[in-house]
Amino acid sequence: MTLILILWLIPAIAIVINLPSPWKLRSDYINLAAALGVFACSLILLISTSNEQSNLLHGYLIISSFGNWVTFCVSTVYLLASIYSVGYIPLLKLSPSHTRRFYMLMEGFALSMLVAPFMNNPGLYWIAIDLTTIISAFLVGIEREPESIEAAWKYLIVVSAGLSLSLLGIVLFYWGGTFHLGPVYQMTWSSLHQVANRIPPSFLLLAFLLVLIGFGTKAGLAPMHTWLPDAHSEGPAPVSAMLSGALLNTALLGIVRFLAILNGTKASGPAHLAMIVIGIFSLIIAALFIVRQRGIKRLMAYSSIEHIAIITIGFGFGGTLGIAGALYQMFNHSINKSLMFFGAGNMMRGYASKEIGSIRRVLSSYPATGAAWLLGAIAITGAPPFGLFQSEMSIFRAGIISSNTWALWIVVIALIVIFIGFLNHFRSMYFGYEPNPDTVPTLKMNAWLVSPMWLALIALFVFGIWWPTGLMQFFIRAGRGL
């Protein structure tokens, strides 16, 4: 309990310190120190997780392997984004008060995502997810450009509509329990699971589909994904990294926990099938838009839809391999997509354009950044020897031994299309025609802009060639908890 409170207090204290004061404090360094503290706490929490999940604070908080893993993913992306922000935010030329406001919002955004995995009450989890929407919308529109403000409003409207459906699904879950537990009872994930067998399967499935659509909107699953390309492309690069690498996992956590409620009921099979179907549909949408994409950050945004779809399919396949692969995919995608958004932010500022067609001969202009970005592009397509190859192979193996083998063939075809389309864009940016002399980049890269990319790349390589035995045991334990 103490460790969780420290985890929450660190960003909360950073927000207070960044409030207007007579002392000229460096908001970026305060935020970076908070991110380091959060990462350390989440790592300790991950390592010290017991075999069984436990409840705290009279059942309002839950500590589980799955929740701790999502928390670790959030803290990792927060740390990488905080390092990158030290070098990137000055490029936006924000006023000192505006810069301080950015870091306060970033700390609040991280705090809201760190609270959600520990909520044992689905209603409180919903409130935490809604809070992430409100805070991150201000971050998307932080530059106050017409496009970014429009993206922020679209994000608020679409996601709020989706979350209203998820709230209706939560109400139906609770209502189903009242027929057996009485008109008033403590709604927790475990209490809903215990009573699920006594609720009509059709009723359970309806409630789950509402939750899937609602939180699926927040997670960026198609066809509710329409906010994601705009929000990810118009927000600053560190914000895009946190939206893609941290927020999507936090939203998917709720869907998976509701799916676990249905395990052992007659609605379990149709619910897993619904996960697979919506994942495949999202994957196809991502493939079609990646091939035809022209904007560099929108390309990364549709890649996020691709990977959240793969994670969803992994949980849909289920079993030890499916869950392990999905959890591993969560982390690998988090750090890989952070790398990709950092590289996109660097290229956008370097070439003064968001268009893929304006970026040429990257390695000639930026050897260190360009090399990391190109290797990251290879990794994000699921190619060996990087982490995403390991996690996707585990999901494929789960699909082979599942009762939904048909889905695996569609996934493989879609991923081949994405591999060709995604890397074709990088071929044009790295090996295309010589750029116009008037568009040769003049921005000087510094260590703050490049180092988080290489940190993420090294981690991707290590976890691509080495899957620790202890990590597999952890995934098995997390799957057992679900």
The other form holds:
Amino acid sequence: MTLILILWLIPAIAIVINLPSPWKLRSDYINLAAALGVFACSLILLISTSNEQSNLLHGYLIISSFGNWVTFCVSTVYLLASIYSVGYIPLLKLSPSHTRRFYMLMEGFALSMLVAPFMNNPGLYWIAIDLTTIISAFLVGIEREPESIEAAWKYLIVVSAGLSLSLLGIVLFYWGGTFHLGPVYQMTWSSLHQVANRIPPSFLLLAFLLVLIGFGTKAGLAPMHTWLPDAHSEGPAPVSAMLSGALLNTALLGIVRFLAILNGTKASGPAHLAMIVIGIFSLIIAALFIVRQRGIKRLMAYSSIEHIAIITIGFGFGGTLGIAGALYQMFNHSINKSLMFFGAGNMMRGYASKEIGSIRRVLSSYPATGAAWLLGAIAITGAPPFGLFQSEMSIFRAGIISSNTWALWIVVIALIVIFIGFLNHFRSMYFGYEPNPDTVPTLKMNAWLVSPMWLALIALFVFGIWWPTGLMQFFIRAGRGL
Amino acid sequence: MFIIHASSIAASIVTTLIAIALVLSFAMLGSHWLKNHILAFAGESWVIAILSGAVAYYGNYKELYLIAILTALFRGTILPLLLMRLARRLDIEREFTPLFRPASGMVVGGLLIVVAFAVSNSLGTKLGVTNKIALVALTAMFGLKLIGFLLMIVRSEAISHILGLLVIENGIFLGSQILVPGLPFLLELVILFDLLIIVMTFGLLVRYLKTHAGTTSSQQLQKLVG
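Please could you give me the other form, the form predicted in complex with its partner chain, since above is the form predicted on its own?
Let's see the whole complex now, leading with the same chain.
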């Protein structure tokens, strides 16, 4: 309990310190210190929690391996984004008060994402997710450009509409339980799971589909993904990394917990199938838009949809391998996507353009950033020897032994299309025609901008060649605790 | 459980109130004046507040009295005032770009209510609930949800989108008061405050839209595509 409190208090205190005061404190360093503290806490929490699931604070909080894993993903991205922000935010030329506001919002955003995985009441989890939307909408629009405000507006309206569907789903779940547990009972994940077997399967499935569409909107699953490419491409690069690497996982956590409620009921099979179908549809949409993409950050945004789709399919396949692969994919996606958004941010500032067509001969202009970004691009398409290869292979193996083998064929074809389409864009940026002399970049990269990319790449490489046994056992435990 | 044990007078009052809430949502569909929309929303929220009071009285759920007061205060008074102020600041009196004429909008709305009834009826049968109040509450919950989405789709002004979203929220709130009056009290309170925060956020963003993007109409917010 103490550890969770510290985990929440660190960003909360950082917000308070960043409030206007007579002392001129560096808000970027305060944020970085908070991110380091949060990362350390989440790591200790991850290692120290041995049992599958326990409740605290009269059942309001839940500590589970799955929740701890999502928290760890959030804190890792928060740390990487905080390091990167020290170098990146000065490039935006925001006023000092605006910069302070940015860091306060970033800390608030991290805090809201750190609260959600511990909510044992699905309704309170919904509220935490709603709060993430409100705070991050301001982060997306922080630059006050017409495009970024438009993106923030679309994000807020589409996600709020989607989340209202999940609230309806939650109310229906609770209502179904009242016929057996009485008109007033504690709304928790476990109480809903206990009563699920006595609720008619078709009713359960309808409630689950509402939740899937609702939280799926937040997770960026197609066809509710329309806000994602706009918000991810128009926010500053560290915010894009947080939105993609951390927030999507936090939203997916809700879907998976509702899926787990259905375990052991007749609605479980159709619900898993719904996960696979929506995942495949998202994968196809991502593949089509990646191939014809012109904007560099939009390319990364569609890649996020691809990754979330694969994670969804992994949970849809289920079983030990499917869940382990999906959980591993969550972390690999988090660090890989952070790397890619940081690289995209660096290139956007370096070449003063968001267009892929304006970025040329990256390795000659930026050898250190360019090398990490190129290797990150290879990693993100699921090629060995990086982490995503391991996690995707695990999901494939789960697909082979599942009852939905047909889905695997579509997944493989879509991934091949994405591999070719994605790397073709990088081919043109690295080895394409000679650049126009006017577009030769002048911006000098510094360690703050490059080091988080390399940190992420090293982790991706290590997790690509070595999947620790302890981690596999942890994933098995997390799967059992669902 | 309230829906099963409600007396005939309670059932009549609740059903009438739900019907009034639905009619008010049609008033929103049928008018293009923003002031009318906001007033209809305020009216609908007051109806829901009275409904909460009725469920509290007849179902003996004491905490619902507080929810009723807060609903009237937040949803019925503060939110409409905030929206009125926003409309005044943006200098928008009317929705100029409707896709449907008022009459067509109302016909589509009517069809959506029929769909909502069919879904509710089927759900009620599966759950073994043939009770009239449950059926009407479910129909209103799904119906208001669909009408809210319709409002968001056919209207292009940002403030109309906020109103559409609020109608959706009203639908869920109305349904949950009747179907699950015992829904944890803390949750209901937090949702009310959350709604206030989200409307204030919307208000701020709409003003940013006007200042930085020069428009609040989704028909002109077309820069980001592909």
